[in-house]
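Taking the form predicted on its own, here's one chain by itself in structure tokens.
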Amino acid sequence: MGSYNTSDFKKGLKVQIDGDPYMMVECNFVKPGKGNALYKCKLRNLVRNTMLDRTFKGGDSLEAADVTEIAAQFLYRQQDMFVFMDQENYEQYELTKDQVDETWKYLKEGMVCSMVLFNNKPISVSPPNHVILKIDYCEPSIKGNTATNLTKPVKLETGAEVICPAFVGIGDMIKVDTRNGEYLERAKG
């Protein structure tokens, strides 16, 4: 395994620290007046999801992660374990509800998403930044309220909630925005 020197340090480097892996979030270089270069740097744990702030002195170095991403296929779920499987080998891998986080929302049979491998282990899924799923439930729409600004909760093939457009009716295709959980628009089913 690799390491990084302080001159090597920017944002989105993989580093392994007392055995977990992080990425820079962000690295400032601060010089004083006398002694030292620092490095201020914020890293996120890349398995909790916590965050780090260290001080780095100019000619320290990190080791790297062994962090690789592939194309992951959502199989199916069971109770609480998410299955995938890898776009290139088709080997399988189960997340825990916990690893899925709040992913389960926008994730639907035979989707292709990023998943983040430490030493060969997943540890975190991301969806494509944006998914059309159906509404399977809602409010009925009143007819007038195409050109307002009316929103209604709609319950979406998932289970997940989002806000819509009061016009959008139950079996309607939407387009959904993962990174935020907000609708964008109506899609052709």
Given for the second form:
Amino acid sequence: MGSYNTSDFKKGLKVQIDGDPYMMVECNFVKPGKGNALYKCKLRNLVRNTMLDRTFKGGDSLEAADVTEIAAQFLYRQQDMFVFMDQENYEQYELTKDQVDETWKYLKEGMVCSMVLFNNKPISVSPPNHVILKIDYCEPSIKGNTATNLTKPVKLETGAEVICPAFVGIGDMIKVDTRNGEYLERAKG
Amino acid sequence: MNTSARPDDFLPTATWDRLRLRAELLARTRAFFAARDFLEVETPLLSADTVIDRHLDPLAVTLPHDASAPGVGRTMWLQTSPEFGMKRLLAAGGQALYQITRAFRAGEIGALHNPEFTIVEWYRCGDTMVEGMQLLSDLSEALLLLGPADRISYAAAFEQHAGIDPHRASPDELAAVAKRRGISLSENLAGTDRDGWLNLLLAHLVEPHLGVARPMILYDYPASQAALAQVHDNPVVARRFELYVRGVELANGYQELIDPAVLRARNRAANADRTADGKPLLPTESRLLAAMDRGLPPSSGVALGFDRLVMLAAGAKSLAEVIAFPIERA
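The form predicted in complex with its partner chain is what I need now, so please give it after the form predicted on its own.
The complete assembly is shown below, putting the previous chain first.
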């Protein structure tokens, strides 16, 4: 894959540190008091989703990480294994519950997700930003009350719990923003 | 770098409001110096001489002997600051001089760096570091309207923010501070030298606190970082000072070194360090040394990063917001 020199450092660069893939989220070139060039960087561990602050010396290099993003369709779940299929080459990938992380809450068979591969192995998967899912259970709706300031928790067919306006009911389809888990609107089934 | 221009790359990265502020600050800078009887001067951007500094890399330009062979000819240097030219003018009788010019430094690209940038540089004969700091504070006050600058010595700032004596601590002791404070470094930085550790601690622990409430002048640098400043004997510190505003290094000043023998020794040492770093040697003899051999009057001088000044005045976060066409669009 080659490597990146400090002069190539920029936001979005995918690199390897101690065997883990990282994405550079910030890189500040500093050179205090006519001193040596320093690169103060913030990197996100793409496996563990933790942040790393590290300072590099001008001329340092980091190995490039073979990180790719693919569109993968969720096929099925078997106990703690989640099986996806690459939309392009039909290759199947199995992810553990840890790797799927919070995404499981929105996974419905057939849903096309975005999967990140490191050295051709899956490390994470994210659902589409907006998903439409059916309400599996909630307290009965209050007839005639369409005020949006009244809310209640609902449980979706995939297991996610979402706070919704009080007027929705079991069997309704709703649109949810998966980035913050918020209800967006009632959708037509 | 992607050199294939995108269609919108012809546009400036700074807004017209910022460009107007820039013009206004240039005018106010000129008015400030005119009111104090400074003469505005111009010296070559392209010179046979260049400052020799371990960590400053000048851009070399070849002046071809023959237009058909553009790569062959005499090497000249784009100036990293107008220091040499201005000091030659002092040696030739200049009293109080200032210049607003472009300077060039290879490899310096970032939110606070552009390889081509605007410097305001001035010298006044007879000034020591004390008057030099006062004049810098006055200019900062006039342009930024943030009040006069506070002052703190390099030693006191390190004591306060890093808990260590920067003039006496060993490299190992400095490294221990970095470790204790959780500063994560690449392997190549782990073996840095004493000045390297001081710079690291300065960047991580000290600079973020400087000039937060009011502008701050950091003074009395380690003698090993004297550059072109005089070194005082007791305590052994360089008569060098820097202005910080909101953690951003804005200006660097000296009570100027006038002894040519000391400069020759520093030039040799800097070139030796450059060789060790795998960098090319720079010419050690210069017309500045010739001027110093003849006699350079005592003075204090300061170089101020004008783009950063505009950035701070505008409340912007990067130079690209106050430069019409930064290097990516130059």
